[in-house]
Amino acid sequence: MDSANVLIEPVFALGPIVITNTVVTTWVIMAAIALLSWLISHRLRTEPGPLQTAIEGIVATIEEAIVEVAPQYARNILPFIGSLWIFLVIANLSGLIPGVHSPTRDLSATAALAILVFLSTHWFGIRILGLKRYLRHYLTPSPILLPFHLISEVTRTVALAVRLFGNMMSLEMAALLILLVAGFLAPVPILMLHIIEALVQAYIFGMLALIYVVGGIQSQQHQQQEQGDLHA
C-alpha cells in the first residue's frame, strides 16, 4: 500500500479538500479531450485532412465495437463508451510522460471509473426500457434471487476497480524493478510493454462496461420474447 501512496501526492488545497495529482491530471485530460474535440467538430470537411481522417477511423472502429455487441443501441451507448475507451487510453499512457502520474494507477480513480460505469448501466436500461421494465429483471426468474443479483451488482463494480488499479500498478512496478536490475539497458522493451498493457486495460475496462450496459438491457428484452413465445 505504501508503494501505491508514494504515486499520490497532493498538489494544493481549497479548504479542507486536498486536490492531489491524479485529479489534476484527471481534468487536465478531460479538459484536453473536451478541447480537441470542440475543435475538430468545428474544423469537419467533406475532405478530410490526415486528422480528421484519423479521428473519424477511431471513432469508426470503437462504433463498429459496439455495434457486434449491441446494434440495436449503438447510437445510444457510442458517446459513453466511446469516451470512456478514449479517456484511459490516455490515462493508461499518460503515465509514460515524465513527472505525469497516471490516473489509473490510483484506486480511487479506478473506483470512480467503476462507480460511473454501475450508474450508467443502470441509467441506460431505466431510460431505455423504462423504471418498472429494468427493475423487473432483479426478479426474474425467481424473486429469491434478488439479494444475489445485488450483490453481482456490487461485486462486480469492485472487481472492475481493482482489476484496471492492479494491472497498472503492478506494471509500473515491474518497470522499476527492471529498471533497478537491469539499469537503462533495457528502456525500449519497457517502453513498449507499457503501451501494449495500456491499451490491453483500456480495452478490457472499456469493453466490460459495454458489456454489463448491454447485458441488463438484452436480457430484460430476452426474457419478454421468451414470455412472448410461450403465450403464443
Second form
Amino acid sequence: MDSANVLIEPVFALGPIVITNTVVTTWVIMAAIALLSWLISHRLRTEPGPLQTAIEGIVATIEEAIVEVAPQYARNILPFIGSLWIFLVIANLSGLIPGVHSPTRDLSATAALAILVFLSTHWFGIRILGLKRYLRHYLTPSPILLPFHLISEVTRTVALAVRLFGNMMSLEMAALLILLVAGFLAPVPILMLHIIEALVQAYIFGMLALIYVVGGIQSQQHQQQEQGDLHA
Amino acid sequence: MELSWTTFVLEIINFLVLVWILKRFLYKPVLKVIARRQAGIEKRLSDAEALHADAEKLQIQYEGRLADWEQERQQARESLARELDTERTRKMEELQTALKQEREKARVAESHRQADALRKIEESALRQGARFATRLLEQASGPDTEARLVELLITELSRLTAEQIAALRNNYGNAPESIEVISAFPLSDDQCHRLEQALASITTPSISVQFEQNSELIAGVKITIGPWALAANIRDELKGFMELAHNE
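Counterpart to the form predicted on its own, namely the form predicted together with its partner chain:
All chains and molecules follow, beginning with the one already shown.
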C-alpha cells in the first residue's frame, strides 16, 4: 500500500490544476497566520499585553537566533527564515488535529520549501555580495572542489526536502498504524512524540536553511578577510 | 510518494505570499514596536544617566558649598573665639579694677569703721573715766581740794600779762555791777579777801564781789564777770574733759 497516495487527496480541480488537501491545509494555515498577524499589527502597544508579549518573544527569539549566526544580515534574512520556522511549526503540528494532515508530510510541499531555500541562498548571496563575488565561492578554496560544491547544492536541497517529508510522514503513518492495530488511546505517546518531532524538524529545517543562506554570504567574506589578514 | 508539480508550484507561491504577509503584518510592526520600546528605554536610561550626572554634579557642588560653609564656620568660630577672648580679657581687667576699687573702698570703710569704733571706745572710756573721776572726786574732794584750787586760781590770775588782762576786759565789755563767785564749800575770809584782790587786779576795783555756795561744783570756784565765766572747779573741769574727748 502506497501510504502517500492514500493520505494526499485532491480536494478540487480548476481545469488542469488539481488542488490537494496539502494546498488547502496550507491556505488555511496561511489564513490563520495572516489573520492573527493582522489583528496583532493593529493592536500593538508600547506596553504589551500577554499575547503581544508572546508574539514579541517569538519574533525576538527568531531574530536573536539569526543574529547569533549572521549579525550583519539579520534584518535581510529574518522574514524568510522566520516565516519558515513559523510555518513549519504550525504545519507540522497541524497533523495532530483529527482529520487534518500536515502539509509537510507531502513531498511536494517539502520540496517546494527546499527549492525556496536553495533559491534564497543564491538570491541573498548575489544580492549582498554581487554575482561575481558570490559565484567565486564555488571555486574556493580550490576550483577542483567546484563539482563537489554543485553536488552539495543538489544533495542538501534534496536532503532538506526528504528529511522533513520522511519524518513527518513516518510519524503520521506510525500513528495511523498504531491506531488501526492497537485501538483509540494507544497512539497518544506517538502523538506526544509527534509534538516534539514537529518542533525539532521545524527547528532543524529553519536552522539548516539559515546556515545555507549565511554560508553562501559569509564564506566569500571570510575568505576575503583571511586574504586581507595575509596581506596585512 | 509522488511529486505533484501543481502542489509544488502552489506551495512555492503560498510560501512567498506567507513571507510577504508576515513581513508586512508581523515582523515590521513588531520589530518597530520593540525598537520604539528599546528607544524609549534607552532614552529613559540616558535621561536617568543625565539625571545621575546632574545629581553627581550637584552633589559635588553641594559638597564644595558644604566645605566652604565649614571653612566659613571655622573662621567665624575662630573670630568669635578671638572676640570672646578679647572681651573676656577686657571684662577681667574691668573686674580687677572694680575689685581693686571695691577692695580700696572696703579698706577705707573698714579703717573708718575701726577709727569710729576706736573713737567710740575712747569716748566711752573717757566717759567712764569722767564718771569714775566724778564719783571718786565727789567722795575724795573736800575743802582742802577747794583751797588748793582757789590758791591755784589766785596764782594764775596774778600771772596774767597786761595783754591778757586787756583781752579779758574786752571780753566782758562794760564793767558789770558785781562779780559772782560760787564755791562748793564755804570760803574762808582770807580766801575771800585774796580772791577779791586778785579779781580787782584784773577788773575795776570798784566792782563788788558776791560769794555764793553750790555743792554741785564738787570742789573749787566759778567766777562770773558779766557774760564772762571763769571756772576753777572740778565739775567744770570734768565737763570740759568730757567735751574735749567728744570733740576729738
